[in-house]
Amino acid sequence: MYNSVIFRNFARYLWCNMKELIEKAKHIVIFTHVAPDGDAMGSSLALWHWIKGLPVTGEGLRDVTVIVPNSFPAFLNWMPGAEQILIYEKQAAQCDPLIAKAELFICTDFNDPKRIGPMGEKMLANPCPKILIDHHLNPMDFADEVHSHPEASSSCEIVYKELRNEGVNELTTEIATCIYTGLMTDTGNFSYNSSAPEIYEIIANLIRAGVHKDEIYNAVFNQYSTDRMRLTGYALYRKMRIFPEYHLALITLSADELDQYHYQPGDCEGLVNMPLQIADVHYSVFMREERAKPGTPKSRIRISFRSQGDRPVNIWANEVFHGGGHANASGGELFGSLNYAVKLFEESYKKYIKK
């Protein structure tokens, strides 16, 4: 039996478990983070399928909606239920009433309301109960029930185990497919954060439930556009710097460079991992500039960190770039110029990396 680490607001919902909170709510909204990846999509959609399959007691019907802050990558369009997701950036007028009348929020794969953009404040303004399911360090104190497991490979792993805790012994193929997608993508196709034997026991059960793992791999990793392939080549040939004494690689891409290759969400997915294929490169950092939006004076620089073995990067991501994550896979961001982000990188890497 999975021993879930659950923190609750004892003054309000001590007597409820996750399923009880769901059964008491007629209007449920599931959130996940900005720039949704495979784990965000997988954990949200797996819960969406499960909740839709639960019987409804009493009068009326239960509605459950997944809302994401902005567009998700095209290579995740195939996921079962993806066509039902609402994108707040494009459909705010449809989303706002759903958020206002919600009787339960479920937050997956993020630990801070800021990670869902302007929806965060609107979620907090609604006093209904909130469930958090996440694997990132140091969750903010905003949810009434928190399933927090930083040791987990992914939020999808947590969802799988929580469903087992709720007595779900047989998964539908749709739920299993969503969970497998998150497991696969958040571990770089099981190349990091995936050493625990139980992960492969989970995979075996997902395959028994009807998952076609090779088809999922092909749908996610073998659907590059011509522009994405050319952008990858440009990034590796023109924009990759190697710091051999520190076994470190850095790739940077400006907004203008991304525009040149008609960048679409997800086109840089996995790029940070590629330098680790070079002999004697154990650390990789990727910086991507997002052009400032109207009303915001500065660009947003999104930063990804990867490493191999006993070489943590999460402290570096946290202390310098306001982020964090797992020891070998972390992220950060800052508002400012790409040159400023590179300057911080150059001033700090010797402190956080073993020579």
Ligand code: 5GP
The other form holds:
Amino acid sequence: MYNSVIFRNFARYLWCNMKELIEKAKHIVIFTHVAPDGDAMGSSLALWHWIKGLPVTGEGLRDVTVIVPNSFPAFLNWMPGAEQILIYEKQAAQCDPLIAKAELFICTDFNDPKRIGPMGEKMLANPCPKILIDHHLNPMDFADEVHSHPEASSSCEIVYKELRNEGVNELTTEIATCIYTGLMTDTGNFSYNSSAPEIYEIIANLIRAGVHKDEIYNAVFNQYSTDRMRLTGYALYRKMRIFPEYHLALITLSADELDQYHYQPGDCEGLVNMPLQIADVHYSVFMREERAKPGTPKSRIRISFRSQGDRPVNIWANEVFHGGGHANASGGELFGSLNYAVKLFEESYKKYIKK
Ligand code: 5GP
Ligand code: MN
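Now that the form predicted alone has been shown, please provide the structure of the form predicted in complex with this ligand.
Now the full complex is given, and it begins with the chain already shown.
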């Protein structure tokens, strides 16, 4: 399926390019995935800045909007352009007409329309061209121009290369800052998926374009609230279970526990990586309960999987928790109790991980 998508779109790619599609469109919507992270924000905003700066040919103006399914974490508020992003969960009435009249969609950092929630169906209902820019395996066959590079560190790396392909030689500081942020966050500040020498060539160019890398690090990683820091401490001290034979850690946090620490979106970002700092832990799973929405009976459990080296977790995430992702970083979800999610975990981990 993956090969056929690439092949079909490779054929289209021969006579299509991103700039041509953009030049033809007067109304453009850029989408990125639910629970936007630094790469989602960086890739969508970098494109937004670039498109805004392109001259408009013919009559009228071009409008371009970034729409995300739900709120992004406060530690990404500072990103240039973040203030114009529309959040579908809160601003559906403003977003729906934009989606309906769009003449081009650009999808960044996701491989399946389901990853933009209810907007997925609405996007598919509009037959206008769709461009996909992404680094997740096995993209669904929904876009007309596909820039799918699972070997890339981040979608931001792909955006950088695509801009180069489009003849952009000088990046604005805004675009460079957005791209750097995604490179930095999707590689854990260059501690995984970041061994390709060209990443550092890209970084050198981003710094030449005016990126203040230490300030970006500080703005993203050193912004804990006191509550968030205490929640992290509580999770590690009280809630982490270790399965030594399987080099596995599990952390769970219920909605009640999160309430005690006044949980805000993004407060658990990175928590799943922490048990991997233990010498003998190579797999880590984190489960977070979201209370049932009014009118729905079941709470939602978000599950994150991380691993090191040749220990894929995406099949486990997919087959047991309806998700997927990268070999070493995957996610999934289920609707039910946290106890039920833990039971599924306990029944399945021996099958999916190496002892
Ligand atoms: P996180 O644990 O940060 O939520 O997600 C890690 C990675 O797993 C994401 O970058 C994304 O690629 C993938 N992922 C997370 N949740 C889902 C999901 O529900 N479905 C799929 N297909 N991938 C997911
Ligand atoms: Mn990404």
